[in-house]
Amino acid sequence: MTLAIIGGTGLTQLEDFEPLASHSVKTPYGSASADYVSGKLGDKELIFLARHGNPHKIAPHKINYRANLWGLKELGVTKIIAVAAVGGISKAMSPAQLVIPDQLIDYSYGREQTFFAADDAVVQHIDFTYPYSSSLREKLIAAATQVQIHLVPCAVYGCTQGPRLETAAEIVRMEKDGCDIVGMTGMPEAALARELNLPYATLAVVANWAAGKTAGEITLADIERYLKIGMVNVALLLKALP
């Protein structure tokens, strides 16, 4: 099984996924967020990992990203699609919309960013000009076209620290920086995948308008409602992957 799906908020369990076995992997970086579950989605074999644990209990800044990615590599995974709930900043990013980001800006801090942090490690300067795999992004876009799901094919993902949501002023700043969507788990996950030479792409689901983009407050009920809609399309899209 060469494909892995990392599920974020709203995707602790993948719809229509038939689990066949669970795997616990010892890594040099400790334990992963949850057991890795191998199984089938339609006619596709894959490995699923719940990024925040199952049940959802690990905050974005507490996730052991290094263990998660290392374990996938150990299990023979060769490509990763990361599903993420995000807030919408630019006009096209309305709630329940699917988005395939092509760039990111990292505002997080204090997270373990690299596999090469040990004192005796050889420093590695990975090329991160384009943080997402173009071939995986193209496959996601093609699958969406096949099942007639509208998605936004390019966007800049801004990764914040969390677990709190952003202030309206922070979103104004991020919009000026060029961010279209905001999430909390895009980094260092994408960079660690690159260090392991694992093609990686994000399939983002807009769960809410970002702070200040609507007159009212952001409510958990609204987030859950839009995520439920979006995740149905995520499952359809993933099953249609070429």
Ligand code: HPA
Contents of the next structure:
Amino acid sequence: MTLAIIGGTGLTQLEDFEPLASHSVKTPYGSASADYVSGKLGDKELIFLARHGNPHKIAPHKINYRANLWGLKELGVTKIIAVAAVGGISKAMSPAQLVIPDQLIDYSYGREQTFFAADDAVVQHIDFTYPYSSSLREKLIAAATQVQIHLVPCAVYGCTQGPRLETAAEIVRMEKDGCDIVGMTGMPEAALARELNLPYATLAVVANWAAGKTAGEITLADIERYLKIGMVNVALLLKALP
Ligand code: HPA
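After the form predicted alone, can we look at the form predicted in complex with the ligand?
The complete assembly is shown below, putting the previous chain first.
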């Protein structure tokens, strides 16, 4: 089984990851965000991809999700853990907290949503009732227990378009819809992985309280500070994956 980690904001590079080779893959959908890097994390072999490019330069709505996922499949990847920075909406989702969502709601628009988009392609309606792989989620939860990192094991992820952050009213609406966390890159990534039959789970790191959930402005400095703390735990957890 070859594991891939897609790193998001705050995870352009994976701590303690020993890169061994880099791979550029030609896909029918164009270029991936960056070269894929195969290497070792502890005794685990994996392939790493920086979702926003390395250095971080591609906005969430401009990411070529199809190329990113297609390339992973071409490289023989069989499961994907997507690390993503999010804002916290519900009470338990405080900054630096790790969260494994079990559901999502997609508010993004105008992104290429499917590999079956050509005029002559047969339309496919993949089952997406449960968007994340339960076995991969369980592995992440087991790893967190082993290294004693507290995480929230269930949450609804709302995917917004970005790149701006949300208004307070948008967050109120999302909360009413049942969203616990908000990010900008969860879709169409999860659906494209399902189309390729690749088990996929998200490991989210809360970077800030979502808009309107605290009195002050959301600052980049705060986001960076909390992401840094959260990412240390992400690296520990990934190393302990069964
Ligand atoms: N909203 C959307 N995406 C995010 C946020 C947020 O508050 N924080 C980190 N990614």
